[in-house]
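For reference, the chain that follows is the form predicted alone, supplied as structure tokens.
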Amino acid sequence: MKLSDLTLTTPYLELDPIFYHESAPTSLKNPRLVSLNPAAAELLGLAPEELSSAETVALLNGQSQLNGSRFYAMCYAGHQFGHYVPRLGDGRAINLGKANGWNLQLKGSGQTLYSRQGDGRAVLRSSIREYLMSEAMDGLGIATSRALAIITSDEKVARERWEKGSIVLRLAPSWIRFGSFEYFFHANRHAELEKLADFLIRESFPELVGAEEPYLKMFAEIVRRTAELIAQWQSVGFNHGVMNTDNMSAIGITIDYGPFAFMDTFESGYICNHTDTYGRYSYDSQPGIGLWNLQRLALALSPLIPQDKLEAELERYAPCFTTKLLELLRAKLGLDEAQESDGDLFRSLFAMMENAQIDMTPFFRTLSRYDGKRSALLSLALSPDPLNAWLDRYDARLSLNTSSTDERHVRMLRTNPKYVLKNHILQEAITRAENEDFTLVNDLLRIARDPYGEHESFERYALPTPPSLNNLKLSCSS
């Protein structure tokens, strides 16, 4: 199917006008295509080979409109760094409508009613980061928004410096957030709160339509999905950076990629956002913040669900998170059956990686080929003694496996990626793109889609991060 054949629906606009504001995009000057993602095109039923650059650019720049599309921004509130803000909303994103189960949204497309003092724009570097990272997370099997295409322009946008304006067309099964419910609860608009819950159930939890206690079951599913999502983040060393409640998806997917980072050298308290002065959203704080955010959602849903039942579901968060994380870590270490001592083995692993200053991703990938010979692993450690001591424990644990070494290697190589898009890698692509060379953006898109592949011509991106580029911090405009 061609882009011109795509027809959108706008079910969100069937809600009351308080839920949204119709806002048209503001076009960029001299727009041009940076990248088009075939995998996301297929999600919409589009044939990638039939998507022309000109029509894609026109769509992203708001110069053409798809059949059935209407432009609108969504209203929501949220807790930002722990402080409640009564109204936020899509300040630089405009929705187009829905196709094939995916809601299309232009990020960086200009001011809306909810922009406050913002310019409604996104810059090329932040747009490249979101475009590539959403696809990298999907490549890792982690629930996420997706991205169809990205454009750059000659539009000048002021951030820390003057930069090129850019727009990403991103997709999600739902853009409803924890903060969407908070807006109506704190405004004492309980009728609208119930309408929003009914809409979310119809859109994302259709199996609950007509069920007994549907709002409770919806909340229970959000708790489970959020717990498992954050366990996945922890298992690959992903730091979101801004886990405000307006950045938390009500369907448990990763959204709103800002100053995120994949861990370089393992650092449990790593803070990737330089505005996060007190480390509220540090790597090791993410599981607790997930619960805190769910508690805010529970409060917002309290007019619909009895308090004791909300609390009972919240108590399931920690066991769900722990169960999922242990499952993921056993897979990363190639362990067969669960053992009671596994928790101690995993805790000692992360303590060892921090003490020995080991780069997380190359370590697990090298471990995926471990056959008792330690030289390749020891070369990754600043200090070999902690690693040797941990490998003694690991050898003992592997002796309890029933599968063969070769079988373990196969499983681990499918579990531990060779490539994650670390910030210094993304920055290289951004620097080239700012000089109109988009080659690396498209190369990294292919790597993102297949992070377990060898990609031998990009071997250097699988190496430990150079010390000067280790565990960088970024701004919210990054």
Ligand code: AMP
Second form
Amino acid sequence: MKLSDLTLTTPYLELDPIFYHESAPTSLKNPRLVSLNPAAAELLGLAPEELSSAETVALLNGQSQLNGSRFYAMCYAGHQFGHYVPRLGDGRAINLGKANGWNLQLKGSGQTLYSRQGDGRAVLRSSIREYLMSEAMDGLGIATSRALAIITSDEKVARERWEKGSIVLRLAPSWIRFGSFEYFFHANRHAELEKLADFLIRESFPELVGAEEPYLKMFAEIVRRTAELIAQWQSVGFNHGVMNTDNMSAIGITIDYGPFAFMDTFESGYICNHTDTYGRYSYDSQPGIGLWNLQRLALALSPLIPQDKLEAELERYAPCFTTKLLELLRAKLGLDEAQESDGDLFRSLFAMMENAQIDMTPFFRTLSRYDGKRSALLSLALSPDPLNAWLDRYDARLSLNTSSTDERHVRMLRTNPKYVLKNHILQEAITRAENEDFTLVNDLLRIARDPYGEHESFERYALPTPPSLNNLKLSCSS
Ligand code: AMP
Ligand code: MG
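Here we have the form predicted alone; I need the corresponding form predicted in complex with adenosine monophosphate.
Complete assembly follows, chain above in first position.
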């Protein structure tokens, strides 16, 4: 299908006008295509080879409108770093409507009713990060928003320095956030709160339409999905950086990529967001913050669900998280069947990685070929003793496996990525793109889509991060 044949629907606009504000994009000066993602085009039913650069640019720059499309921004609230802000909303995002189950949204397309003091823009740097990372997370099998394309421009946008204005067209099955519910609860608008829950159920939990206690079941599902999502983040060393309730998806997918990071050297207290002075969103705080955010959502849903039932669901969060994390770690270590002592083995693994200052991703990848010979692994550790001690335990545990070493290697190589888009890798692509060379953005897109594959000319990105670039902190400005 061609772009001109694509017809959007706008079910969200069937809600009352209080839920959104219709506002049109403001175009960027001299826009040009940075990258188009064929995998996302296919999600919409579009044939990537039929998508011309000119029509893609016109779409992202708000200069052409798809059939059935209407421009609107959604309202929401949220707890930012623990403090409630009653009105946030799409301050720089404009929705276009929906196709094939995906809600299309432009990010960086100018001011809306919800922009507050913001300019409604996004810079090339942060747009490349969002574009590539959402595709990388999907490549790793982690639930996420997606991205169709990205444009840059000659529009000057003021951040710490002047940067180029950019727009990403991103996609999600739903853009409703925990903060969307908080908006109506704290404004004491319980009728609208119920309408929003009904809408979310219709759109994203259709199996609950007509069920008994649908709101409770919806909340239970959000708890489960959030717990499992954060377990996945932990398993690959992903640090979101800004887990405010407005950045928490009500359908349990990763959204709103900002100062995120894939951890380099394992460091349990790693903080990727420069403005997060006290580490509220540090790596080891993420699971607890997931629960704190769910508690805020539970409060917002309290007019619809009895308190004791909400609390019972919140109780399920920790066991659900732990069960999922254990399952993921077992797979990462190639263990066949669960053993009582696995929790200890994993705890000692993380302590060892921290003591021996090991870069997480190359470590698990190298471990995926471990056959008793330790030299390749030892070369990744700053100090050999903790690693040798842990490998003794691992050897003992592997002796309980029933599958062969070869089978284990095959499974582990499909579980432990060779490539994750660490910040220094993204930065290389950004620096080049700022000089109008978009080749590395497109190369990284291919790697992001296939993180378990071998990409011969990019071996250097699979190596441990150079110490001068290790676990950097990122600015929140975007
Ligand atoms: P974020 O930290 O990116 O999740 O953004 C928090 C809130 O600020 C959201 O409501 C955004 O829409 C809004 N926002 C962030 N940057 C801008 C900007 N440059 N212009 C307008 N609104 C913005
Ligand atoms: Mg946000």
